[in-house]
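Below, in structure tokens: the form predicted alone, a single chain.
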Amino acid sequence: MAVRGTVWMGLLLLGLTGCASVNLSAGFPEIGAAVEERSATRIVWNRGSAVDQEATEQVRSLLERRLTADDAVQIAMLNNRELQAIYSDLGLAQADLVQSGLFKNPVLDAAILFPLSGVRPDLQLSVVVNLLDALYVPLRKRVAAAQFEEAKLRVTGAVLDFTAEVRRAFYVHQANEQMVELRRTIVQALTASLDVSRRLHAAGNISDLDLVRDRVQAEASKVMLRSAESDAQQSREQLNTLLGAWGEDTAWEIDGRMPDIPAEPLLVNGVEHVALARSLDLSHARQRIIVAGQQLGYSRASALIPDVDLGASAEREGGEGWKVGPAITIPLPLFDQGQARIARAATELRRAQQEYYALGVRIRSTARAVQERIASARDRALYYRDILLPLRERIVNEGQLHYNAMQIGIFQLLRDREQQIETGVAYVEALRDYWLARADLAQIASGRVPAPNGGRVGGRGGQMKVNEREGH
């Protein structure tokens, strides 16, 4: 009676466990709608279906066009490799969850034995099942439910810390491009001058000491250009990179030049509170105090007596027939009893609740100083745009006039020609410094909050992976 009980008890566990499916795709549409509220671009989880081909047919057309920063960065969500391995945490969550479901399998235990005499061989035969795992069960699955949830907040995160990272990049990259301009105008100026120099040192005019003063200069500006091409061409793999953009695809151009610093101020409102009622980061730490509450209540429930085998046993010795009769296995708490799992799940509770309200006041701080940033490079852009260069200029005007007039000669007219250019560095240099604020910004308002490095708060500088602790 007590193997048909038992055979009952495996087949009623069967059909309570036996349907449970692992969808892999679950919690997927909740992260794709999280992120196009928060940053207005669309993601597609690459699984080999028919939105597949249309993703990469999109890709493909905004390629073909002169990229904006909104382009850059929709492409790199629909294309970038190591985006769509991220999205696999969220299939490891779902499957841990489906886990914490299962019951364990029962246990068959079986031995013969042959005596010496000759006669029959003894049988032992038994079959048990983990009693208290059926209790544990629904603990388990908060844990996992707790941890599944943790998950989807952790890959939103990452995906809209993965669109600010690319912001900034094509950012970056688009300044460089206009250094490169600007860097190779001031070449041609020089080498102007030289040639002038050269002229007037072949007429006796110019010493050696000036001649080689001029060529110094020229040959400088040469240095700083091909260190310019060098920074534009390492901020284009860098983008090539995020854009998951190889072979033919890296062909691609971007849209002309930063955008002018706007005419009037970025004004935003209680900047602290538009961080904290947006963060993610702080929404993912709750969710981190929750779990570890839950592994707290798990560890308590089952440190004294983890597990409890019960089933049924049947022997035959000799020529007897069979014997059966229950079976239970119950371990002794004499050494363990849980109190070490129980002091590190408590431990982690605080740490995690101590992270938090660290958490608040770091993104408080961060949130302040990317306004400031904004305000500042914004002056400092605004200076150099509407005073001097407008200054420049007229000095480059009027010593065209003094030149005209032979009241100055062709090395002051070229060098107050090339201050201009460098005062055109120092503004492009102010206003990318401008808009690399407003991506920080715009993360913040997307609920993530940058690092003064452009890095994550805590994290690690932008790279992408997730399936550890983010430095919270």
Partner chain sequence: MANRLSRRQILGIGAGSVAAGAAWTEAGHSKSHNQPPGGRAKETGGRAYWQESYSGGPPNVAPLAPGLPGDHYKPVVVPNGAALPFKIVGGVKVFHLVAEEVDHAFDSGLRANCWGYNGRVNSTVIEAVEGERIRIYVTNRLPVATSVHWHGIYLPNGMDGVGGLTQPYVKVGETVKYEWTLRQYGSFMFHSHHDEMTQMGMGMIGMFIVHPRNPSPDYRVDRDFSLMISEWAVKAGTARPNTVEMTDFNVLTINGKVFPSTAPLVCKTGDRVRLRLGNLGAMDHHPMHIHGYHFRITATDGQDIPLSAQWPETTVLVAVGQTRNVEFVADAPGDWAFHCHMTHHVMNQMGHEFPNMVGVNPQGIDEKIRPLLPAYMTHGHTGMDMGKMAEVMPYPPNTISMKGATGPFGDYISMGGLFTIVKVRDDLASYEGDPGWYQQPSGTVALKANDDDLARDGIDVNDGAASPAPRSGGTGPPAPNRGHRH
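Can you swap the form predicted alone for the form predicted together with the partner chain?
All you get below is the one chain by itself.
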């Protein structure tokens, strides 16, 4: 009777919990949709399906053309394995969610006692089920569901951050390649100058000292070229990493030069408002408040009676028949009345709330800062392009006339040319800063807020991952 009762109770509990199984791709379509809506990029979770092959082919065909920033982002989305690894966060959160819905398994307790005097041993059997699971499972499930939502936001954020990172790396590399080109021209100018110096020296017209001075200039320019080449190589490798490219896939070439500054200034009204409205970080922080709230509810509920085990015990003593009776275990809240757990959960909640507000302030500020960076870089780039570069060109042209009139020599003329190119370097830098700031703005518009240095603000989980990946 008691055994039957126990079985019955077990079945009942089983019925309460249901047959919970884990679907590891749950939530990914939502993330894909969010990413596509916010950054117009398609993501694929590479898990050994036919879709994988399709993605691989797309990557191959993209790598064959001269890459734009958009192409680079798409390749990275499809091909970067670290990003794939981040998707596993989703699976983990889903597993946690399923786990939270499972009852604790019943405990079967059996004991045999051999009396010292008697012949027959005593048998003791008990089946104990955690009674309050029935109450707590829904609570735990709510916590886990909130955590799963949080995980989805975190992964979406990481993907969007990743697109921004690829974009930034692309512009940095594009600028570096242009720098190499400019530095090469400077070397060419100073080498030509050195060549003339050598001839003057050979003719006996300048001293060893003058020749050495000229040579130092030319040689120094080569060091700067080498340095620029190295920078370009480094940024190329950075991009290779982000693109997930290796082997022959690393032979990609980028599309010419950085795009010019758009004629019309970018008018973004209420960048702060956009940043706040679109912010995944804020949603994430809000979700953490919810998680903390759920956690607090659970803690409160389970504070006084953290565990009540209910069961049946059966005993057969000696040759006597079975004695069956219910059993209950209740911890006496003498020492731990749950106050620490409640306080902890309440503190977590308060922290989540403060972080939410702090994040709002930072997002507003960062949005304004990015807007200013765009405006400043745009002004600088246009100033170089429209004022300084033409003036430098004019100096070279006028210098040519003065050279014709024997007022200045070839050295001065080539130095002016070198300075013109150096101004070109400054222009490229301003242009790069502009596009980097634009990438940051795009990140804001997709709901993520970059730090002034292009890192991440808020979002602890995602941030850690991104930082690890950036680790340089």
